[in-house]
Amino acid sequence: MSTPVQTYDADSGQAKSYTLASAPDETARQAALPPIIQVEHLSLFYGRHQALNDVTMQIPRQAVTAFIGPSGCGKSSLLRCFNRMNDFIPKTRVTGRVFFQNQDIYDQQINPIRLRRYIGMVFQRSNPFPQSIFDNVAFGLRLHRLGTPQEIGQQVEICLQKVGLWEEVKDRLKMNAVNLSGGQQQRLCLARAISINPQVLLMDEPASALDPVATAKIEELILNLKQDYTIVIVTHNMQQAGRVSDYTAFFYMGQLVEFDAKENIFSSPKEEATEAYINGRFG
């Protein structure tokens, strides 16, 4: 049975359809779409220290890509390259190119603030603003003037529902967000990130400071949200990468060692270093 698939022509920017001979699995469906982020020969320097060395890769659209590797291997540094968060670090220098939707994000004409409107980020430790729960989620909507007060209120409710927080906080939206539990704070930060409808969500170890129950909720959210967003997650937890990712990239000493579908990375890696790390021989 032929299955219609819609993809996009990168040159014309037009949608086009074709059929596959049989129903594609999830990985095939994602592979049929053009990458949302393309990295070409990217190197990153913090002063004299080189954090990334000649990284080339593509981030699949509407999928979860996990970055794994030992501490200090460049995972979080690369993540911050995708929305130019490294711009805030003094003496940072980037060579190579990063394309988002076929635009070089390091072009001088690119506004980093506008870029972050489309590439949101959730950090390792929850960082709610010392404001009400409602104001936290509404912050980006007001900043970018995305709607009337009534529309903003509706969007706040929708986002809190998406992250499974609405029923827990609907009667205390005026409460200071810092009084929420750690897991609730992280879900609130996720609601704040998706409120402005980004296309990509970057997640830097979003569950590392949470207990197992809160971690399970975050992982469930990741699996649900990938229907609407492209997600890139940094994690030290290989089991977590195995549970939530569609694609996995292994980094070591600032270099991308291997990048493939999750099943291949965890069951039959091509590189000896990847196999050694997966099997716990170093880390």
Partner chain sequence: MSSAYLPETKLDLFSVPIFSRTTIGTAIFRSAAFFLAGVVFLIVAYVLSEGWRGLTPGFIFTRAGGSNGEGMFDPEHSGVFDMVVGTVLLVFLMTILVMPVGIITGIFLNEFADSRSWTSRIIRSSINNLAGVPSIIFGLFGLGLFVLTIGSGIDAYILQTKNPVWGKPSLIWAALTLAVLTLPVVVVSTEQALRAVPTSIRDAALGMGATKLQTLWKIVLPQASAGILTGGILAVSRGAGEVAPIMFTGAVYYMKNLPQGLTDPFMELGYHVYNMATQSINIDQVRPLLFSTVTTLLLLTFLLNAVAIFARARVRRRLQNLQHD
Second form
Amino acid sequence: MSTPVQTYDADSGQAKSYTLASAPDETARQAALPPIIQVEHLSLFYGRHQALNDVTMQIPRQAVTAFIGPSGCGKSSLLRCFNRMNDFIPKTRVTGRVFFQNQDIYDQQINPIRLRRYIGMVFQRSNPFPQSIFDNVAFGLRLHRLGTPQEIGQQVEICLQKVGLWEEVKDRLKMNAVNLSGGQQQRLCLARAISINPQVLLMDEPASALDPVATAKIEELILNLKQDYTIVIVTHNMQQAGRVSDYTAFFYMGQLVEFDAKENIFSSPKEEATEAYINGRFG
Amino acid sequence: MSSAYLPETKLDLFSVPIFSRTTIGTAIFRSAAFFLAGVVFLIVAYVLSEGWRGLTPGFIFTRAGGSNGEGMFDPEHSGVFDMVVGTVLLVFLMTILVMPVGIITGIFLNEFADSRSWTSRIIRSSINNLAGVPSIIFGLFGLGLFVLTIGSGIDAYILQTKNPVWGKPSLIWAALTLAVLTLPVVVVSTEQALRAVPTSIRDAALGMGATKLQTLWKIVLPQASAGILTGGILAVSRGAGEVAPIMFTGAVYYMKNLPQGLTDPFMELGYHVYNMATQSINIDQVRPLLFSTVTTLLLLTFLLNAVAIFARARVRRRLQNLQHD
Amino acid sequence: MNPTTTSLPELSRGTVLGFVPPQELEKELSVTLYERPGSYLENAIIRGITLISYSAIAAVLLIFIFIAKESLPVLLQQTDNSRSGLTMKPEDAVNKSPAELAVFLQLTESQVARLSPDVLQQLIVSRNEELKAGNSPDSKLNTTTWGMMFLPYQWEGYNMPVFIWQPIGNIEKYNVIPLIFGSLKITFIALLFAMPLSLMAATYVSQLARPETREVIKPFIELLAGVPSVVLGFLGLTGLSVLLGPLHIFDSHYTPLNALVAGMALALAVIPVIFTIAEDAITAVPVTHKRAALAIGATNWHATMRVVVPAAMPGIFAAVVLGFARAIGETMVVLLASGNAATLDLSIFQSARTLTATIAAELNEAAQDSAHYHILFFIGTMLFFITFLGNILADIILQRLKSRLEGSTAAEAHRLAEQAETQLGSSVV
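Output block for the form predicted together with its partner chain, input the form predicted on its own:
Full assembly next; the chain just shown is listed first.
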């Protein structure tokens, strides 16, 4: 499936040539690119509770990175650190540093509102605005004053095409988005997130509230979207991590236990805890 | 585990006791609830049945003193036009004054303040206190602050006049007093309306790089507007019924003319009911007039409510069915 | 604003909105990420919102300040309404100081200052005659001292010390005990009726009633909150007093407007307060508590009475406290229905005069800056404090209940929610 808008091709046409079948080569290529997000000694506290403990990792560019781990392991908290959504939770304290494109996003001078324009987010529960479908996708474009009304119209169409929703809703763009089904809503939220062309897409268990068919559609979308965006996904579902991710990070008790290419994590984990979790011995 | 442990008698799965603590207790509680509802029904029915006949258009549109300006207690010639005008003006002014402050405070408490910070705790506790201060205290407060301090101050230092213009009970001071009194009503219902907007929608907007104010203006407020309007309704119906706060701040026993400006005193329905009930010489003669006035007061509050409820329903419909426009 | 039906190939790459080419990304980020958060306008608006929100605090403070300010002369015991008890020579109108004249003539100094000597002389003559006519030793008393306001005193002509509120007359008597007693008596009667009825109704509506019954009953009871208190007072005056008329056989001194009539009318004003808050508190108890009780075979009644109601107890207590504050502060009902006689009679068939009704009835008659005026504001201060304490108490109780039912702080709640959701998800794996 070809996407209507190709990535701007900085790396001399390499991006056009890769296919899903050649995953190992691709992994090697991605490894050659500089990482888009670098986390250095990050610790996160909610009041007295420590959610993350000294995490250091690098999120590779133009790939899908999955965070897995048992409940309360801090994987969602880490994801929310990337676009500073944790700022909204009172008494949150962060130590360590997170670099996005070599900018320390926890710098005092950084404006988190501008940051979120480059790092989009899709939430666990679909959360369309109680507005029309069109207005939902156009929200971010209007918010950031991107484009004329006509260009916005085109962009909305492109984004709905990308998430495979265009054919389903093109005749009722003025319908209230809350009347869509759960899976459609979540794809609409995805369209809304990519409408402003963010560099990174954060997904917090995007399919956990959906039925298997809708989940499969979302997973297919993720595989398509990784050509254009760097994707970080939090999931409980290990099969899902296995299906969609290129890299997988395993978290336990607020610590990053292991982070490697998906194949290595699932076939030959180095740490005992990872193996135990993968084999379902705890969770 | 073995069948020996099963009781000999057959299990009773069917009997429903008619007299038990459950049925008797429930019956008592139910009768309390129905009794209260019945009392309310009776009150409204009693007032309406007694006052219905006198409630002619002539009665509503006749001046308080009758056509010749005499005989306020004369059931034949007296009307309630002055009082209706006074009440509507008062409530209208009060609404204009209280709504912006109340809505903004509600927004601050729910959207901007950390609910555990001292500021927000003190504001919230002030709101709760304001809701519990006796209405007569608001009357004393309005007299002390608005009439005698601010009003007299304007007269003495700005207008430099000996004849009180602002420094006497008047429409604006009564409306301000009622605005302070109804502030908690608006704040609390604004807060409730905002709380009903799901956090996930806010997160979605914030996650796209909207500022808090943009999220509020574009996403949250349109959603909450119906609930905020409810606050307005409640404030209006509360304000229209209060008498004690305006006794010393603006309402008068009798006025020849309708109020011409903000600094004029006025006649008010509730205060008029009080006056007629306590000052008339022959209560039986005034009785029909009294009941008609009380009915007018009740219907006016119901009418104001109905208008606002209609507006609220329209906002809600527009939000729910975007495909119809 | 309509989405165009442009076919996709026509879209050039240049029009893709918001797309940042990788080489330019770092450069753009180094600028945009450091832009000031929000515009100046937004910051100003937020500051304005914060500022306006303080007006609630200002309102409470101003209420307190302006009530207390007017009652300050009483609180500091600076008022003195004693008279010399001796006559004054009319010629002294020019010699005596305005302060002395004011005391003698029972006027304020500013009033005295405005009068011409001729008028003053006439006033002194008539005052002399007045004093001769009723030359009582009591007239030398300052009746605004703490002792006179709160302790019994044996007035001339009485054979025992008594509490009397009688602000108009030859000698003004400002003992507030009968008023406090009247307020408490009527409040007690009102709560006696309102408390059981509204608490039972709240429990029924919240837990026992079927949904369709609830939808009918609840609005009816809440409608009561919308009935103006002057209408309730009027109904007490015209309806209830007639309805309860036959009760006169129980008391030879029965008065048609009495504490019972006022108390029952007042109950109607208090019921919606207690009902609404109690109903909220009972409904706020998590449904899981009740389900657990039902699952072990309790009837709906037992689950409600043994699990839900005990859990909501602090809220119910707060509802009663707020109902008390409302009852003691209610004005129009008692003004119209209580008969307004300041007595210390325990009988519920006797008239009573409350603190609130006293202010409402007498403030318009009290000359500004007179002792009477200041004492009425002093009564207002007392009322303010009584209700203030009640409100604070209820506030604390409700906050405690809220945090107990909702669990801990926001951050912990977030963590718990994360764990709970994760558990749901991982159980699928």
